[in-house]
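Here's a solo chain for you in structure tokens, the form predicted alone.
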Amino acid sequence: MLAEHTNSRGIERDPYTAWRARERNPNARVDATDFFLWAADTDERFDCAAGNPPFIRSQRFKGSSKAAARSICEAEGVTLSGLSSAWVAFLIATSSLLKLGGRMAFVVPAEIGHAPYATALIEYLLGSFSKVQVVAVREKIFPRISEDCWLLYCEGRGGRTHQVHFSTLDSFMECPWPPTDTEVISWAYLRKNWRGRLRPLLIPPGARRAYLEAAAHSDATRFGDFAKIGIGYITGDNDFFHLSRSQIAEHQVPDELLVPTVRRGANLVCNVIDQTALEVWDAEDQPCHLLCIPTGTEMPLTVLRYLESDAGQRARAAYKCRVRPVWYSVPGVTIPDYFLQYMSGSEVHLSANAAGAACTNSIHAVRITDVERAQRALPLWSSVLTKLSCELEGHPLGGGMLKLEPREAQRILFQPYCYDWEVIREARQVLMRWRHQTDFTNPTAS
């Protein structure tokens, strides 16, 4: 980007990468130094400005220079959520370096269209620039990478707007100036809709129309309204506290010290987990059992050469082990009515528990809170509006994968009367496109 501007000025904090944009324009001043630290200091003011942010996660993004992030956010009227990632700090500071007038463009993650951070981002811009313009950009502009990328541009700092305009590409080939709006909405529509998210505007007008009226009819439920939904428990070291058949008959663990578990959610391949997938699992020797151990229960002799073995050693010093009461009790063991996959494919699945399993953090527990209502919206999990539905309301994740986190899940519609099923179909079927999967489902069924 520096290079394509001979008046540019640069700030990179790996010096490799400064020298390198040093030789490649050698006209342009290039700092070395960490862009928070140089933005809450500098009284430097620019026409435009562009970037390719590090999508640092939250987790990661720490110390003097997160702290200068949320300063310089602050002072723009913005409070970060606790799980913002830094790339959404490098648009807001870099848009306070902005003169009246002036413009940035940015490569961002295809997360601005869902994450719940990126809707006090878009308020800010909307409250800070005269327009604001998200490209959504289907095949991957880093085909080596997992992660999407959208591009964001603005113009008119200083002014404001109520609208976003949208637009759609397959595929991002250079040009002079944005691309065509596919579409101009207003930000109220999106609030009230769809939460501040951007991504059900990738499907068509008339698809959103009928998701929202199958939503407002009388009939119409979601997921969180007769079932509490959330994970699984938390072992702290899964390889030492999941056991197979052979590791328990090595170990001589009774029974009563087991309760079968589901592990993945690759195992939700079937509507029901009962005893029959419980024997093939072990006859595979798979190890779906876990070490479930009361605190206060007295244990048989070889159980504790097992807690005393080298594994129970490496287990115990385990951040989740060593910070609980008693490391070898898992807490939050509970027996769930279904399963539901935290992360899928082509198809999120949804199993009734008849086996009396457990299951991990990997996979959502769901409790029936009522029965009747569940009775008349359960059977409708396979209609291709509650498939459409699990698209809107979770969110690709990379690498094809669609995440459904619990407040994703609960938000999932069940409406038997729904008369455009072709056009929920299709719009289902553009959402996969554009998380990289295709549907092999029988496209009569509705």
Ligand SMILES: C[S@@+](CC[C@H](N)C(=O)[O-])C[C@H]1O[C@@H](n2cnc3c(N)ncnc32)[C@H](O)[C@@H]1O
The other form holds:
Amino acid sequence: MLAEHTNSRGIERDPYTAWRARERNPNARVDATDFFLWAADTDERFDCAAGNPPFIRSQRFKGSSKAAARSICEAEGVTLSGLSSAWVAFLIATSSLLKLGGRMAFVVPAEIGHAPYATALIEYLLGSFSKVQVVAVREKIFPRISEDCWLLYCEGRGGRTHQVHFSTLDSFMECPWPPTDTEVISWAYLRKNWRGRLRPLLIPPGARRAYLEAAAHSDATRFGDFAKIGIGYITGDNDFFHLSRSQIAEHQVPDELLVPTVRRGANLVCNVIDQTALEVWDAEDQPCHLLCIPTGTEMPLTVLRYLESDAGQRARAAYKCRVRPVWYSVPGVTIPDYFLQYMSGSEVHLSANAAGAACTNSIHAVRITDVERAQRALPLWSSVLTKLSCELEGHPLGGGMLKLEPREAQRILFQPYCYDWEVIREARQVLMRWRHQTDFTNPTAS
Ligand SMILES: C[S@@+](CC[C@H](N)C(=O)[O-])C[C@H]1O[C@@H](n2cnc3c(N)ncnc32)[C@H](O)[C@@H]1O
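Got the form predicted alone; could you also share the form predicted together with the named molecule?
Below, the chain from earlier opens the complete complex, with every other chain and molecule after it.
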């Protein structure tokens, strides 16, 4: 970006990268310094800014740089959520350095289309620029990194708008202007119908309308209306706490201290987890039994020996084990009614629990709170509307995977009547393509 401009100014923390930038454009003034520490202090103001910020997760964004970022954002009226990734602060701090009427363009992670903290950023941009445009790019701009990247373009610093311009590109192409073929959408519509998410704009307006109409129908139900969805237990050391039949025999663990368990989403291949499924896992000697020792339980010598073994010594040193009152008593072991995949490929699997099994935190534990509603809704799990809902309410994880956080899973929609199945089916395929999943199995689902 610096090389394209005769009169440019660059800030790059890494001295080698800064040196390479100077080499590309000897006229550019490039400082090897922290952007936020510099931005908090500088008097320089700019007509335009462009950036490709680092996508640093909130946990790794810390120290004086984060403190400076936080105070710049606060001065701009934005309180960064603890979960915000660093790129959000780069955009806000850059905007604070623009002259009135200035513009900026950024590479942003595609999570701008779904992350809960992205809505605060979009609201800030709408209140600070006269035009805000997001360009979604389907094919990877940077094939070597796992994140999908989109582009953001804002102009008219000091202005304000209530609309988002949204465009889609199959692949990135250099062009002198942002794409002109855009849909202009009111922020009020996005907030009201899509919780401020831009991702639903990837599907055609007709499909969005059909989905919202289906959701508004009196027979529509959301998963959270009749079920509680949460994650399973956390052992702290899965290898120690999960035992196979041969390990159970070796350590002579009595059945009373064991609970059958579903360890991975990949185990949810059929609609029911029953005794037969457990027998298959046992025949394969899979470690599918949780060592479950409630606090105060009397234990036979054999189990005490297992707890004292080398594996037990390693397990008790693990963080999650160390911090609980009794290191070997795994908390939160419940027997849910259903198991729901947390991360899925082409299909999101939901399996009834007919085996009295528990599940780890790699899977969602579903507890039915309204049996009658559940009986009406759950047969619709294989409906293409529910499948589209999983795509719309969940979010892409990279590598073709779809992730459903509990709060997203609560919003999955069930509705028996929908008049435009073809539109719904196509919309689902569009969203699958955007998450690089091309295995459109079960094309006849309806
Ligand atoms: C995605 S790379 C972009 C590199 C280059 N600007 C480009 O567009 O090809 C992000 C860059 O931000 C730099 N960076 C990360 N944190 C920074 C900070 N707090 N201040 C300045 N630069 C930072 C990294 O060193 C890295 O070079």
